[in-house]
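In structure tokens, one chain follows: the form predicted alone.
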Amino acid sequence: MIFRINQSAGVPLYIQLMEQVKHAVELGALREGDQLPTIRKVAEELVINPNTVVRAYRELEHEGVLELKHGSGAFITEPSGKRAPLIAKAQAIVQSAIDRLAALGLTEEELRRIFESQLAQVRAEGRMEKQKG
């Protein structure tokens, strides 16, 4: 699995890594028992501090998404694919919105800023609760 980060997204890198792992689990791309790349490998590929990867992996362990086995690596512990239908529906909604907004002439960067701004507003208002399972 190759992670991607956006240094200018305004979202901490460890959170970007966490969200990518959780998304892959939700879609079934990562399944229970799958091993994640080593901390060193992820840090080298993304050219980031290994402590950033450590923080992401530890947070994911705390959330019950993965298990860190000293000397063996990080392994997915959460059953995969249970939210896949919901994610697929959400992707269709987002794709439709992107198509409509792009038709208005908005650029990719404008769309990204709008989405992130609206997401931050919803989060600040407490309308978006973290849900597990």
Given for the second form:
Protein chains: 2
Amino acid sequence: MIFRINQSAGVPLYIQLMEQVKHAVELGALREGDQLPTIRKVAEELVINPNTVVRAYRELEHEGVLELKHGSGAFITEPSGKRAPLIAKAQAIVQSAIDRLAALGLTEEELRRIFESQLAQVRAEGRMEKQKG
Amino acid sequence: MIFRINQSAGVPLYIQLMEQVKHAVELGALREGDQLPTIRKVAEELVINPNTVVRAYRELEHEGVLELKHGSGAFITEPSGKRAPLIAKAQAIVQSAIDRLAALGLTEEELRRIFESQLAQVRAEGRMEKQKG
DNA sequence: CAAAGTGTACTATTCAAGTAATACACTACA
DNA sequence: TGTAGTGTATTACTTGAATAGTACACTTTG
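Can you return the structure of this protein in the form predicted in complex with the DNA rather than the form predicted alone?
Let's see the whole complex now, leading with the same chain.
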């Protein structure tokens, strides 16, 4: 598991970390029992404070995604679920769309704004699932 | 111009407002000379503090997107540019992708994570334009 | 058993976002 | 000319994110 964070995104770092772990689990890249990188190691690699990583891990534990074992490490507890193929399919769709958009010469910022705008549209129309399943 | 904000998104409200104005300009929905809703009106509609709106508008002014005219209002200064058709095309691509994804029964959160993950991918590979043009 | 590596627990501090309330200054318009 | 509606300015406060540093407790491994 390799984390990528964006310091200037406005989104709290611990949220970014949480999202990435969740995504890896949803995709099946992380499975039940897998060990996550150490709090200290993550903090060191990303040059952020260990407390920030602690916060992310602890919230994930609270949500039942992983388990923190005192003295030994953080381990995934949530089974990858049957949705993994669905997520993989969705990922393919997104990838092809982003590829086309990148080829058009769009900026990341422009792309983000378009994405948010369209998402808000779908949300407002109630066409988006609110809970898994 | 109608604003939509998401209080629980983690993204600062003034940033959300800025992004939406920029997007409207990029898309050509807002043109040079168009007046934006009043600071007080926006604050009232969204039930947020006027200072937050002021901040968004002021930063947009600083970026040259709009002009604040004391006593009269906020007006777009930036021409819509030749990129409008490009943005419109991009928007169509995104819309069709999101429609397909929504139909799959994906959650907004799942979709966001997939989007961020793929975007990070493209960014890391340097396949994304960094400046307009 | 000892040491290294892990998570846990504190306290203090800094910074940005957002709220709240008030007063002021300029402009458009009847 | 006045008044309503606009942006401007200021001060104070609350909250959450993130940093910084230190000490402690548990587990694994040699």
